[in-house]
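Only one chain is given next, in structure tokens, and it is the form predicted alone.
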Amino acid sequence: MKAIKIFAITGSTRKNSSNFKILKHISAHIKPNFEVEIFEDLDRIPHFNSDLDTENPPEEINLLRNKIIGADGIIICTPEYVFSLPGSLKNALEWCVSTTIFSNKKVGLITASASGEMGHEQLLLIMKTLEAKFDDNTQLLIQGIRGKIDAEGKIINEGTEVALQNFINNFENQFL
């Protein structure tokens, strides 16, 4: 059976963030025929500049776009900063607007933050604009994340554990 390649993007530039830990949790609990690669290099993506968004964009952009193109599905897990998406994640997504690389791409979207409501709404709107394929079952808002995950990345809140497992199951089902 061919492996299903998932490219997972953490919206936080902090090393070992809660969002990274959630992606590691998903990697450990997804079916074995899914290969998850976690992208942690948002801080290396240059600021979006439409003058550079040509046939030969910066190398970091080519690498990011090729990872998205080569993946069967994408998972984004992000915090909310100041009632919005982190600038680094929005910047990376802006580099994709002039392409069709997210069109009909199966995605899972998670916002895990203190509140997260407004950031999550923005993530959903941006991904709809990029024509990504997701629904209510493949998106999740986890509020109060710091009290629901320990320093080692173990989910310590039963409701969050159940919600993440449902998210994983629903995401996997897109590929059946």
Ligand SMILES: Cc1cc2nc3c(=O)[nH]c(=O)nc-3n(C[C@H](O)[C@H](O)[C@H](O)COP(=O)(O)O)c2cc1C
The other form holds:
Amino acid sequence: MKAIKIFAITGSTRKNSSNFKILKHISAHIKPNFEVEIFEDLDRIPHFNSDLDTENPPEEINLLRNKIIGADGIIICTPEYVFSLPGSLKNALEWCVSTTIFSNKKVGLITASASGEMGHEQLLLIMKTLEAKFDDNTQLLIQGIRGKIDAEGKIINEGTEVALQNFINNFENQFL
Ligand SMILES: Cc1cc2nc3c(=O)[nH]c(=O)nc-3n(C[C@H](O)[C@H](O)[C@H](O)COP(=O)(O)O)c2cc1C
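With the form predicted alone in hand, show me what the form predicted together with this ligand looks like.
What follows is the entire complex, opening with the chain shown before.
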């Protein structure tokens, strides 16, 4: 059976990121016919500049766009920074505005943060604007994340574990 390719982006670039650990958790718990690649080069994406958004954009942009184009689905898992999306994630998404690469693309959207409400709302609005395909079953806000995951990436809160498993099941079901 052909693997279903998922390209996963975390909005946190720090080493011990809870959001990165959540993506690892998803990779470990999603059905074996799904292949999850976690993007680790978000901090290498140049600052968006319309003047560079030409037929020949920077190489890193071609690489990112091709990963999105080649994936059957995308998962974004991000913290909220100062009531919004982390700048590096928003920057990467800005590079997608002039394209249609997210149009009708199946996406799963998670904000895992201390609070995260406003950042999550903005993430949904941005991805809706990019015409990505998601609904209430494929988006999730996890608040108080630092107390819900341990250093090894184990989910230590039962409600969060269930919510994440429901998210994974709903995300998978889109590909049935
Ligand atoms: C620059 C900065 C701004 C932050 N602003 C917010 C915020 O507005 N809302 C919030 O819920 N958490 C905020 N936080 C806390 C993050 O939610 C928390 O550090 C989270 O664990 C980061 O995710 P990570 O573990 O994947 O890096 C902020 C953290 C940083 C470093």
